[in-house]
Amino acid sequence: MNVMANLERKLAQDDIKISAREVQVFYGEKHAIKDVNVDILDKTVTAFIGPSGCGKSTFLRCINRMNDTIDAARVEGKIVLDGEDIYDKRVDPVQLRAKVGMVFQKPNPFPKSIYDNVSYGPRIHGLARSRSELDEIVEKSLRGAALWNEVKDRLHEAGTGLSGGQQQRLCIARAVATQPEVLLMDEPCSALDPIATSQVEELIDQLRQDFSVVIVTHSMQQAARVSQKTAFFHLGNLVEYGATDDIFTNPQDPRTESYISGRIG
């Protein structure tokens, strides 16, 4: 049974994408994140869930290091991705964001053609050597975000011309043409109608086969629908994690229990 036990830690081990350790964060003098600790795996679509203002889109931006471009903001602590502190000095914050993609709240496509937004990354980070390169990692973004049938013909048009939902699917193309291995999500869906919802969600789905996906939703049920694993924030404090099913339907804390319940949030 020891020999059991001791491979099942040794597979999750291996499954750790991303290990946090008292991970805490400051904006000036407020104390927005408390103490977080928390391993994600990899090939999981993980949901942060909480009410508004709990800490869960900081502690997303912890992980791609977007917290350094806001001037009050201090982090301390430790975040490891495949092995390596992504805030040691050694770090460069831009190959980071290449290898952590992110998708926001809002569809943000650049003002440029449909091909130029998801051409963008890979360019500036050498990853074709040719025109022909490119295009296949185009087609190849296009494609994982379910876009590729509805633009093959419209290439060079500009992404801000797109529906929504587009707009969205097109960001999150836009995202993977970098070849990222973790994909952060702060509430995509929430600018959108339920038919693009649904579009993206099963998009997320998909992804994972690729991606460790970490996704801020405001939606218990979006978090029940896509995660495997849910974590859930409160008041800055990361209060419970674990299997989603789990935390839905078992939840150890209180705070959560109430949460999921409706009595807090």
Contents of the next structure:
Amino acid sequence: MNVMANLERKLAQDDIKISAREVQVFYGEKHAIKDVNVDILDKTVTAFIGPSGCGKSTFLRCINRMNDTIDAARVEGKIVLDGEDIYDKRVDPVQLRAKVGMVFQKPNPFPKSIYDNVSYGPRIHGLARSRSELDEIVEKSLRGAALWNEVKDRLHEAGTGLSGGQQQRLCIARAVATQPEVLLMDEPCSALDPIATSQVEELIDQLRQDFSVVIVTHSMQQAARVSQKTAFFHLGNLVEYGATDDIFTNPQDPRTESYISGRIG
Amino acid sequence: MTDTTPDLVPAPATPAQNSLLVADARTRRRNAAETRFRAYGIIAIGLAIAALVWLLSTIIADGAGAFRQTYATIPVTLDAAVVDPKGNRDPEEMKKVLTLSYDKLLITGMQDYLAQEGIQIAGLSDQDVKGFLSDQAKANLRDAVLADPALVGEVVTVPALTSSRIDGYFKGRVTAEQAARDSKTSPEQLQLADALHANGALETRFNSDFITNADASETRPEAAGLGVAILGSAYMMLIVLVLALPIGVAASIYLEEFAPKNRLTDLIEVNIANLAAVPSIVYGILGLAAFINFMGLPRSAPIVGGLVLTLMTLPTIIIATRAALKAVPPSIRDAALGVGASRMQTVFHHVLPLAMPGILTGTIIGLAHALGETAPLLLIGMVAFVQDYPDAPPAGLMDPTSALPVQIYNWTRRADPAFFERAAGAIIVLLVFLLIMNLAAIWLRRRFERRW
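Pass me the form predicted in complex with the partner chain as well; I've looked at the form predicted on its own already.
Then the entire complex follows, led off by the chain already shown.
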């Protein structure tokens, strides 16, 4: 990726999409996330890196309130999306999740046809008024996920019959189809082979034009390849947050440096 | 050199200590243990299969006879003076003629036939001729005449049921020696049966009445059938299916997908598991107290039986449904929630369809269990002797009926050995129904699984 192009784009990227203040997450007695403050920019790929169990996925799941589905989890603090606190009592998490899409670690297509997988979100949110509009959304989403050419002739076959990389791109298409503003990705490539990984990474870079993308990854190379901003988590703390190039070339915190150079994690 | 294969290092004559060619003592012991374990397994399966084969073969050997029955086809003159004394062929008037009069017609018909064919058996008494046919034969003849008054005055050849002893003689149940000691038959009667059989007037053929007839009194096992019991069981299964499936599935979905996990739900869960283990007769007492004494529902009615069996089946269905829901991978729920489906949409669009095969299998196994249940039905009065068919549902759900397993129980308690044959026959019918239900479970499972 061209560094100059990155810089150019950054100029138009300074609107804050999500800002988190003093976020705490408890799993029962365990304090999993401590005092996280972060501003996530629009039309940017933000990577969360850190050793296993550092809370990066937990924090990601706070952004679309997926932690609500876990009985023992409790979230404190404020996460503001476009000026609105998503943990406000009046917010319906279902509506929030239509706005903040999510792609999971393991490809998890519904055991239905490819078409039904992609059209499910638009259908339940009433995004299409007619069958042809729905067809259009499905095609656009599959094209957006760089899957259209591979599946256009078998839209009505099982989504579970695709290869792992195709399944993950199908899940991305499914998330994109509800026309979200933020796309959360929880280690989207950890179950994929290198070729599928590079396809998904390329896709993430394209998605940046339309969404704010937040990606959790184990691979520092991946973070360096796809993101403009990187946040390093360690033991539930957000240790360092800044431009990806800075984090990898000139880390400020000794913990970041040891993680990047492979001494911890 | 003629031998082109390169020489391998030859195996040493005496293998070294750690040679792979010789199993060491430990390996030998392990292998022996494995062989023994396999042998135990094969023996266990062999015993199970042998027990099953033995059970089925005795039931079929004992019960097959119930599906065949011996009939006498003897011409009977329907004397108008006897059958229709008023002479106006009015069925209402003809109903006043009792079955006893038809008995006389049958006996006369028999004696005329014997005289005509020249069949003479030494020592054959009038009592023997009278007892040759079933008590049911005259009733059947009367029914035929009332159904078609045009028969009056004609000579008809209606197949008449023979007594259970004569029937048993043709099925190998009764021998001449036994007949000599039996007050209900005599060796002469058996000779008469042989003679009529030789004449072609007696035949043993398929007995559809066994499936369609109502139960009959203790003195006429030859006429007893399962019709009312099958209808009663079918009505009860209908009630169980209509009530237990929706209630059970709704309860499971709530407990599994919506209810918070706390002390109360833990308590409910433990209690459901315990209810599944409560002896069925306890449900009978509950049904007696709640549905009959408190709610005042009629005794012997399929509605009460169905409600009791519903209570009994609910824990089974709930446990099976919860297991099926638990088996749906959580990633599917995450996926649905992640695209913004509500919890209810997640359950009804994604989780429930995937759990369907398991739910249906559990339900059908619960139903099959309920179909074979006897004890609770005894307590709510379904053990009564019922000869009238119930009406069609829903009104018929309040009519007294019997049930298949109770009918089997009833018949095994009766003295006449012919009822033993009937009971075994009823077991065959019950097993066929259970088999059909299990096949339905397998079929549904396959069908729903094919739709991923």
